[in-house]
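First, one chain by itself: the form predicted on its own, in structure tokens.
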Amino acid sequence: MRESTIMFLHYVTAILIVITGLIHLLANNDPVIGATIKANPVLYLGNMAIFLAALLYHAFNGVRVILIEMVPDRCWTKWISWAILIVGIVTYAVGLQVLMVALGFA
């Protein structure tokens, strides 16, 4: 994939974290839009899952942004790259088992 993609992906995702994030404040803080969020745990646990998708991939892509600058070499950034890729999937997944368990679906 092209860094110029990836780079706009990051900033994609940047908008996604306030927007979901956004969500997730009002469905834990204000009484009566959060009744309505949460009327709907399957909606709810979708937006949780955007949230903590947009959320990894800005944060791991941060960090290999910052590797990368540290070890010019081409060979290193490929490795660098799947390494971050891998601890995110990785990451994602346990994440995702938590929400789903502390939403009552697992």
The other form holds:
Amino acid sequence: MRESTIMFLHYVTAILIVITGLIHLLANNDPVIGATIKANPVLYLGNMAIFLAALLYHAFNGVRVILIEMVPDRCWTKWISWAILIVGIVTYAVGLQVLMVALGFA
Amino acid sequence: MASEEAKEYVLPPEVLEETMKASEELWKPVRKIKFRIYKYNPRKDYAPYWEEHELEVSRGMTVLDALLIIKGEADHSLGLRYSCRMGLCGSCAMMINGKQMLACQTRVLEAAGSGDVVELRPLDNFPVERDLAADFTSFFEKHRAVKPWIIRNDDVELNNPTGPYKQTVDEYARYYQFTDCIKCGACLSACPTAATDYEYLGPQALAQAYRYIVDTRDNGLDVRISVVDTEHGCWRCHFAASCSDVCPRGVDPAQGIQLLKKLLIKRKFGFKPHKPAEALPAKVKAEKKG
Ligand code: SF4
Ligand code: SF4
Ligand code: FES
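For comparison with the form predicted on its own, kindly provide the form predicted in complex with its partner chain.
Below is the whole assembly, all chains and molecules, this chain first.
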């Protein structure tokens, strides 16, 4: 994947974090809006799944950028990207499972 | 007639006297300044060290003038790089009291301010060649990597030109400021990303990539993408703008890099930076002849 695609997704996920994070905050802090959102648990799970994906992508890409700058050797650059991708996918899988259990889907 | 015209340009004696006086004032020693100079020859010295020299300086004396006096009178071995002595060649950039500046464009008293010490060392983020001269090998490799020349696909026109390529004033204005770059390296030296990521292309090379990509005569966006749109390319710029802050030519490489990023994103949605400029057709010439 081109660096511009990765960074474009970095900016898109930043916007997604704000939107899905806001829904998450409202669901848990505003009794009226919270009740409406939680009335549809599948949609809420979808929101949380997107929130988690965006958050992990944004955070892990940030770590990747820092590591690439700290260890600029070109052969390390590829390894760092792959390692971060694998750690990111595993973390997402675990996180999604936790979410499903917490929201009563498993 | 000729002598009458010549007379018009002779300065009146009082103006001439005033000019001479001002010039004398400019070069009259006014203050003693201590120069703290970094010395290091990587081929010979175990570690860098500092050397100090004191000099009576005048208001007009530049750091380069002072260094040449020191080199001529006190330390013949002093290594420094310079050529034009008028801020055009970019050879004499160095750290002057901690800031990237051209030695030939900086007056000693301006650098010293209210103090009486001027500290000189080679540019940060560059390996040392000798004393104040930095090694520019990797800097110029990065510059070359972005292919800083016009790339065209119309071989027929290139081999048999029918006229100049068409470009409006607005199109020229898009890249004009970047043509002012003298490759002095000050921007790369001030860049915090380059301080840790030595593979980072850097503000100079990236701004030049932008300069050529938006030149309507150029058709090399796709060729340059493989160089600038990489892990160590334009996306590593965090827009601290220290590069633009120190540029002695007033170029704004930080702006160039942000515009380059914008251009790369827009390209994802099918936008091209411009239509390739056509050669002003031969018919223009033909019409003139006709
Ligand atoms: S952009 Fe400015 S600071 Fe950088 S190399 Fe060119 S002239 Fe020097
Ligand atoms: S704006 Fe970018 S290139 Fe310029 S100093 Fe900051 S990080 Fe470096
Ligand atoms: S000697 Fe050429 S820029 Fe200073």
